[in-house]
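The chain below stands alone, shown as structure tokens; this is the form predicted on its own.
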Amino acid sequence: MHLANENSTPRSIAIVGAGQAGLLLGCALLDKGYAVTMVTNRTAEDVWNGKVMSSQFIFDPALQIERDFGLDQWEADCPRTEGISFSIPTPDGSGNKAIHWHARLDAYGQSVDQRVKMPGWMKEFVRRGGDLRFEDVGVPGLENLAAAHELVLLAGGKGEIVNLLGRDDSRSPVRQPMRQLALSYVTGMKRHDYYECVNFNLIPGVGEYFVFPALTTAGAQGTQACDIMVFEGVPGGPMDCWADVKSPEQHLETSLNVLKTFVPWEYERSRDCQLTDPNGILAGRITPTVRNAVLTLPSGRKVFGMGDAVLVNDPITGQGSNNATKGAKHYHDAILARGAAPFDEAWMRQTFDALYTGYAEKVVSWTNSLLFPPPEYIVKLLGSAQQVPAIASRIANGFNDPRDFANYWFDPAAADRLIESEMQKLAA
């Protein structure tokens, strides 16, 4: 392995954006002897004291990457989520469940508020010898970084700068936001009488609601357990109700009203909840997008996109932070394998295409499929999981690695074969 250039100095890499992908990769590369500069426009204090940014649930395969890179700083403190539960209410509005099941994950997942995680990882990045800078980066800033470093990675998922990468229309079939999103971080939720789950509720024609345990901020430096409510409303429908919310208190009231109306069993668990803090709320819309991986600057120098800058999924399947983590690991391995060879455009495109075709494409397809009304065979499949634990387990553990859904989710005949096979095993 060659970590040095011709002058025997460490290879220099700059990362713009200090989120899940950028900080994970930056810390890991420092451990391998690279010189890493990270540029972000928010200090650790800004992040800690700011609004929540996402729901960031991470399943075990991505958690293992954090462990491998020595970045699992909150695993002992964060609540463990052991399974997936799934419910569809009856269409008569009675408040009963037409379908309900739960299944264990092969290994637990966790969610650590990014307001906790990113400040901790910034501190760790500096401890490992990284150069952490705080500034807004536009095209001139990218030019300066590209002139001074052998590789520049654009990992910031928001802001005008990522739009310069351009949308890859061939990989982005959904052209507009398909859900009105809202988050509520709360304390005081009643527990189920079974293991902790990501509790997923599908309300046909209205949207989705899911909720799971997490670890969030508490005061100046402390942390506390909480639950994160995630609302996904079909635009124009009754869950698309956040535009007129003016205060945190009204946001919580709206959250509880949605639960009371559409998933009363979740309301009963949540009726005494309080917001973790006034910043524990979020509302907005996301257009699922795959961007081009390479940006050519006016000078001709290249910038390589990663994480949310190139892969934006709707949160409906909880894969955002998992994609970012697995993508950071893929880039890490590709950078190490490059040795002393140049990080040229061909290498950038090859690296991203390998990530996309080998993993992300199947995640994107599955996630996008859930944004449309489920076909009859999928409803049948989800219903069969109620009677056949092996099917429930197969679906639940697809969240760990969504590539498995390609084996049965998109083909009615394959779904029927799965149901028939597992029912025969059960009968035997």
Ligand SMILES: Cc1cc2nc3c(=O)[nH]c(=O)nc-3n(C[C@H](O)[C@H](O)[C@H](O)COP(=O)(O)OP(=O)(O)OC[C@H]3O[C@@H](n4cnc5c(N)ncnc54)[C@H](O)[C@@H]3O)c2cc1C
Second form
Amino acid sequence: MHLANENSTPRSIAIVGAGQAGLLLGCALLDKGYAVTMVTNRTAEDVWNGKVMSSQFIFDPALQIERDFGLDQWEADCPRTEGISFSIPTPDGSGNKAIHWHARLDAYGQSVDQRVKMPGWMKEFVRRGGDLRFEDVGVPGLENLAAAHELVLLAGGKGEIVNLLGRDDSRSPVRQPMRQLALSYVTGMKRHDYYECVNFNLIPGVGEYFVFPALTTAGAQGTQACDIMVFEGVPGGPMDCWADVKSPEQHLETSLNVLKTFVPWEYERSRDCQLTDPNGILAGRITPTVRNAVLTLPSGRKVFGMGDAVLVNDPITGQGSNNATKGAKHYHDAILARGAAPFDEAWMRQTFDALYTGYAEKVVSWTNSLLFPPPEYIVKLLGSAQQVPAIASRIANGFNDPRDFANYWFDPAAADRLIESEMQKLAA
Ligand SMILES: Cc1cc2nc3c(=O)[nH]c(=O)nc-3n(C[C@H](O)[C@H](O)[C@H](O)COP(=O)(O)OP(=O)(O)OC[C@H]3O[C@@H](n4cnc5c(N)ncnc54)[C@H](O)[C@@H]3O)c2cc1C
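Having displayed the form predicted on its own, please output the structure of the form predicted together with the named molecule.
Following is the full complex, with the preceding chain placed first.
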């Protein structure tokens, strides 16, 4: 491996933003002998004591990357989610399910609250020899980092600074937020009578509700199991109801009202839930955006974007942290493969384009497709999964690697072929 530059010192890399993407890459590069500086705008205490930021569910292929990088320290404590369940209520408002199925994932997934994970990884970053600094980085800060390092990565998530990268219109067909989002972290939820699932409920015209187990904070240092409720309300519809919520108590009350009205089977097991803590709530909107991967600073130096800074999806398919993780691994491999050669603009563009065309593009199209009312053939496909376990399993395991959806999701004829062939196998 070529680790040293022409001066025979370790290659120096700066990362702005200590989130899922930046910390994974930073810790992994330290292990390989790189000199890594991480600059972020919130301390570990700020993050631990702050509001929840995500529901951060991670499927097995991304969990495996965390394991491979030695960053899986909560795996034993975090509840395991073994499958995906899917429901659509009947349109008559009777509270019955028109479609319901569940299918096992090939391997379990997990959600560790970023308030737990990021402070833990910051500690690990420093333990591995990283230089962790706290600063709200702007253009002057980027210039300083670029003057002193061979490569600067911008992993600022949804921070204002990432807008400097500029939107790539050709890759960002959705131009406004398509859902009003809300999160409630709760304890006291009753379990259902099958394996733990990401329980996905699609309420046509209203939005989506999904809920799954997770590990969150408990007091100043501890952790506890919880469940995360995720609400995705169609703007202007009855689940877009968070604007007047003024307190955590109201937030929980609103959450339970939504469940009672639209998914009573979820309400039944949630009615006694309590918030994990007053910060276990969030409401907001996201515009799905692909940004340009390279920023040219006034000095002419280049900065390379990663994670949500370049690829932000609506959380409807739970892929953002998964993308950030797979992207960090892709960048890690490209940095190692670069040896002692310069991290120039051409290399940056080639590295991002390989990630985008080889993987992320498919995730973006599938995620965006779910933001629009499902066409008839998709409703048929989702309904057929109730009769045909192999179809349910295929859809569920698509969450591990959404590239598989390209084989049948976007084409009515391909979806029909899938249904027919699996039905024939079942009948044989
Ligand atoms: C409601 C919701 C639910 C979600 N649920 C899921 C899910 O279930 N599964 C999933 O895979 N994904 C989910 N996501 C997406 C996921 O949280 C993100 O994709 C992921 O956190 C992106 O990682 P990142 O490292 O790019 O950014 P982040 O994790 O956001 O980290 C960015 C870091 O940059 C820092 N920063 C920002 N600006 C600056 C600055 N100017 N200077 C210095 N530091 C800065 C921030 O403090 C932060 O530390 C969800 C998102 C939302 C909003």
